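Next up: a single chain in structure tokens, the form predicted on its own.
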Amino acid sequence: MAAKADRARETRTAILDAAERLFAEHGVGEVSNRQVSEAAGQGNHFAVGYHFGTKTDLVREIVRRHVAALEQRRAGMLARIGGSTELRAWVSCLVRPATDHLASMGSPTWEARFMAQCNTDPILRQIVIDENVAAPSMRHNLEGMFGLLPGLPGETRKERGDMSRLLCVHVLAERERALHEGAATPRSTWEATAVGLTDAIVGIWLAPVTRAG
């Protein structure tokens, strides 16, 4: 029984790895479950359905794996900043778990491009948002950040939240792609990328609010 369970875990991991790479390269809608099964080395073309269900379920599991990888990093960072009154500290806790995680895995990675591909589909985008917001460290992070922005109107908060999320997703994806292709990048390291992203996102949140006429 233990050996069978181990084989099932190995198969699931192989499917998740293959799906993440294919989805990152081609887009979720352009890749079939059969292609994922083949790329994962599975002779059974129904392996994805057997282990995960629908393609949407498979995407959700990949997202959950990423969220779990970031949770411990973010929780540790939040513990270190305590009850900081510096917005930059809270924004850094949003950015650095992802950049540190990507840096730790070397190259190539597929995670950032996978997330960017999910962002093009409304259903998958909402899965990514929901799974991230459900993480305890993310809820703590957002509460701490918004606590420093009490006068920001609700509609502006939502708009700038979307801006920040999109900026982070696509900056990470573009750097990941450039590293994979051996192309030049605006900043030399993931650490430097985190600094630039944090600067930009803090600027978004502290920008003046101009009422449309």
Given for the second form:
Protein chains: 2
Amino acid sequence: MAAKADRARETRTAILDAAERLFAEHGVGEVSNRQVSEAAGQGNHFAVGYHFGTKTDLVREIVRRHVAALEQRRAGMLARIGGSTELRAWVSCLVRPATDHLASMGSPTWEARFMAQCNTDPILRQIVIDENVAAPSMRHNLEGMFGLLPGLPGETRKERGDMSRLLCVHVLAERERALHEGAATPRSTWEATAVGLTDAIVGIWLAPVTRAG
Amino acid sequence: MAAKADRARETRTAILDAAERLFAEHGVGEVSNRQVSEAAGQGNHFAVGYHFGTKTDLVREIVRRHVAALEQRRAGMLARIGGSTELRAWVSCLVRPATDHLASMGSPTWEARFMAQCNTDPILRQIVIDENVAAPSMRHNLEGMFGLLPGLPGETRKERGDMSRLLCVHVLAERERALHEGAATPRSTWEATAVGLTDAIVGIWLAPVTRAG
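I have the form predicted on its own already, so could you send the form predicted together with another copy of the chain?
Let us now look at the entire complex, which starts with that chain.
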């Protein structure tokens, strides 16, 4: 029975890998579960349904795998900054786990583009947000950050949260794609990318709030 | 002959409209010229090739139509701010032409999502950038803005230019999609969206530059 369990685990991993790549390249809505099963080398075209359920369930599993990879890195970084009163330190803990993770895997990776694709669908985007915010380190990170921005109106907090998410997701996806294609990138490393992105996100959060008409 | 020219112009407009919508929904790479011809109501499946050439030529025409719509608005705004020494005034001229244009058309629009899709392809992204920067008002706008940021290193200017573009493109696309789907939006109007986005982009440009390790 151990061999059978191993085989099932391998099949699940192959499906998650193939789905992440196909969704990253073509968009989640453009790829069928059957195409994922085939790309994962499964003779059975219903392998996705059997192992994961619906396409939304499959997406959730890919996101969970990603969040789990970030969780440990973020917890370590938060422990190191302790109760810092520097906004930049907290924003760095939002950005660095993803860039360090991407750096650790070498190119090509697909997860940054996969995340960008999920962001274009309202249901999948909510899954990404919910799964990320459910991670204890992420809640701690956001609380620490918002503690340093006490005067910000609630709607501005929501708006700038959306903007930080969009900027982070698309800067990482654009860089991942450029690396994959051998194109030029504004920064030479993921670490330097994190530095520039962190500066920009700090700038967004500290920008004066202009009252709309 | 006038009737024939009118008919050709109508056909071209129908093709541009259909292509913009299909590319916005599915991604440029996922839609064939044949599908565009069919969606434009053309019995001839080669209508795109006949009227525009390649798919890249078709994309360029959609982008040009968009840039032309922004050019007049931006020229008027720049004339009104004159030689302003306020960075926010110049950034507002980058953002407002697009939001005012989207507001003027009512929902659904497709162009914000079309632009976001183009940004995921290196060749199409360069077409969008080149066509935008070729517009005289855009060059004037960028020169005025960079004139107020004299100390910024060249690579930071490039990086923050990329980030401003990504933020603008994806905030507008996310809002356009939410309006189309009847979902909640952080801001109630395009005008208020421009105010929040302008604040954020000013924040990005004015953020202190941290030296990477």
